[in-house]
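Take a look at this single chain in structure tokens; it is the form predicted on its own.
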Amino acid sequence: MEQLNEYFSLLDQAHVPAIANIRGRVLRSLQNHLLDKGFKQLMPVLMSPITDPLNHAVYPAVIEYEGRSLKLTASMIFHKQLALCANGHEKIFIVAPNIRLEKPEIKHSGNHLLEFSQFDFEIRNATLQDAMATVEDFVKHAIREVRLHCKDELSLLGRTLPDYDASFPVYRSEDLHAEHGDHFEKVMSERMTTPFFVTNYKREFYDRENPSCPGTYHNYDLIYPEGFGEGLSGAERECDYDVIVRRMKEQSMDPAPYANYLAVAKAGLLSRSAGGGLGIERFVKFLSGKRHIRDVSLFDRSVATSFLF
């Protein structure tokens, strides 16, 4: 009962409606902005025979239905690629719930949830630079909208948001690693006063490898300043069947669960594309100045939490 009383006292605090208003403004601004630019909005996919294999270990999130194993969506990466095959779907976005049953080793991160939402987008025939330009455009737009329409909320939270006029800086991961070591993202996030991009991470097989420089990759992260950390990951996508198979072998992946996806790739139906996924809760955390991600959610889904509801 003591936990319940503490929980409901937290729900009664003044910051709760302020954060809700900021979240609503963020979602409205992102959706309207991309709709005005000709994007199609898709509805999310919550379960599938395959989902994002991720580049770090999580507990499996699987349900059994009619003798089949269906995975709860960790991200809509494959469905985004497949959706671009549809007529008129050159540019798409989704507000997509994700389930990632993170292991307790990262319970002190303050930046991870077991259940969260991504503002996912993908653009046919786009490059890495196109994707980063799209991200910078909609992130700056959302920040301007929050500054304009949520002045009272920001004041209540004691948060001042700059108007980021200059282009977001771009760094390469190998350069930052050489200068700052393994924790270069954390170091740079704490030093910077503007959001910035970092490119070239060795990640999942679907991030496109640079064919002219093997071992380097056309992908990126968006990192928030003031120590708020990573907020978005994206990339150009591998679409060549032979390259996809080779990359899966290099990562010791079993191709069998991906048979249908690989058949589409083998038939040459996957388009060149680029995109990314913005974590909504992390964005709201940055905008509101909260230091733990549980503080921007009514229902705590942080790692190693004890669920009340």
Given for the second form:
Number of protein chains: 2
Amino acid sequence: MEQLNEYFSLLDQAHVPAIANIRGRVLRSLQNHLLDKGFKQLMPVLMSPITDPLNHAVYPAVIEYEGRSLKLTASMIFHKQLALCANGHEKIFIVAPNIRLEKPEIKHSGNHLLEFSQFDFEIRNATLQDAMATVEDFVKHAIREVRLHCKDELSLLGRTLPDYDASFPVYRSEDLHAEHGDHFEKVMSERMTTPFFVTNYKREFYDRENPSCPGTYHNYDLIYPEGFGEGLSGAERECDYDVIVRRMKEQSMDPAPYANYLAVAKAGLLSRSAGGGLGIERFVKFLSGKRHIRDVSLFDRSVATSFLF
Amino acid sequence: MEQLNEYFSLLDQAHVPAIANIRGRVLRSLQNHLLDKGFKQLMPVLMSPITDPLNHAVYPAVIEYEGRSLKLTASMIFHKQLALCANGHEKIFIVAPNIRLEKPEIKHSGNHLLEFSQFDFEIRNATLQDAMATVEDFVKHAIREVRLHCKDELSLLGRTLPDYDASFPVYRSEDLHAEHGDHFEKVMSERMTTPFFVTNYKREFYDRENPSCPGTYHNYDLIYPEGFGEGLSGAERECDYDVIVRRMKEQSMDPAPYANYLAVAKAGLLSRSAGGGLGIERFVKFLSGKRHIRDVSLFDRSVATSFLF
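Form predicted on its own done; form predicted in complex with another copy of the chain now:
Every component of the complex follows; first up is the chain already shown.
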């Protein structure tokens, strides 16, 4: 009962409704903004023969249905590429829940959840630069909306948000690494006073490699200032069958579960595209000025939580 | 490859973008409407020690994490009751994905999905009548918005939607059963020309029994006309510990997984409340005039599907 009492005293704090209002404002402003720009909104997909293999090891999250093994969605990356094949679906987004059964090693990160939602978008025939411009536009729009409509909430939370008029700066990961070492994201996040982009990370096979400079990648992160850390990852995507197969091999991946996805790629049906996924809880945490991601949800899904409910 | 070709020819049909626009309009109009009325929007919960036991048998959907057994969300009913305990959370909603691993027996229903999303709301200290008035208000609002903003889409789909000016009629299930037998929902759905409510179903333990007339229940369904079938279920909730325990016993339920929920009820922390959950795909199917729920999604999650992606 002691743990329950502690939980309910957390729910009773004055900042709880303020954070909920900021969350609501973020969700509606992102949704309205992209719908107004002609994006099609999809419903989430939670189980599939394939999901994002991710760039770091998590426990498997798999269920069985009628003799089939279905993975729970770690991100909708492949479903976004496939959805772009549909008539009229040149620009899409999803408010997409993701399940990632993180290992307890990262329980002190303050920025990871076992389940969270991404505001996940993808644009046919877009470049890295197009995707980054889209992110900068909707992030700035949401911040303006929160500043305009959540003045009392920000005041109660003791949070001052600038308007971020200037363009978000863009850095290359290799330059930051050379200057600040392995923890360059953390160092830079603490030093900066505006959200900023970092490009060129070596990670999942589906992020497009630069054909004219192999070993470099057309991908990016958005990182929040004031030490709030990573907020979004995105990229141009690989869509060429031969390149996809080569890159899966380089990462020693088993192609078997990807048979249908690879058949679509081989038939030339995947488009060039670029997109990204904004972590909604991380954005709300940044906007609310909270230091632990646990503080922006009613139900604790932080890594290694005891799962009261 | 034949199955893939068939799938991609479905994605290429002219109605695909029209349905997506109707979906987007439904999602934004529901969200904006309830936020404007002061509801707090929560993020979905997908895994928990407990979830809705449901009124019909489905396969279990369970994963393991760090020695804990976590059920995938069949509905957010208990999390809605718990969320109402939070400061300022008198009225809440969630666009909540649900996983229900339906048995293949119902594969011909045309109205069931293995995963779908509910527009799920709950109001502290509300009655059955309050919840039904809320549903009627947001359903009519969304229909007006779709009629106003999706004229071309409705025309392309050959769909005429009336404005449904009059109040939605309300029937009692025992009266309809006496007149039309076991399939009264189907018979009435085909006969009616307006959405209508049916009250008093015997189902899950958490729907409130009428204390002055045991064996009758303060719950309801919303049913669409023209044969489109059930669209929403809702109820007043049981919140009294002794009643909850009795009703779980009556349904031969194992109380063990519910230990924390029952401790909260025993401490008197659960409020009286009422709410409901609108199936988003079913609403889009009704608005689009489609006869199978598979036709309103890009990824087929109908019962016993072969799971291409």
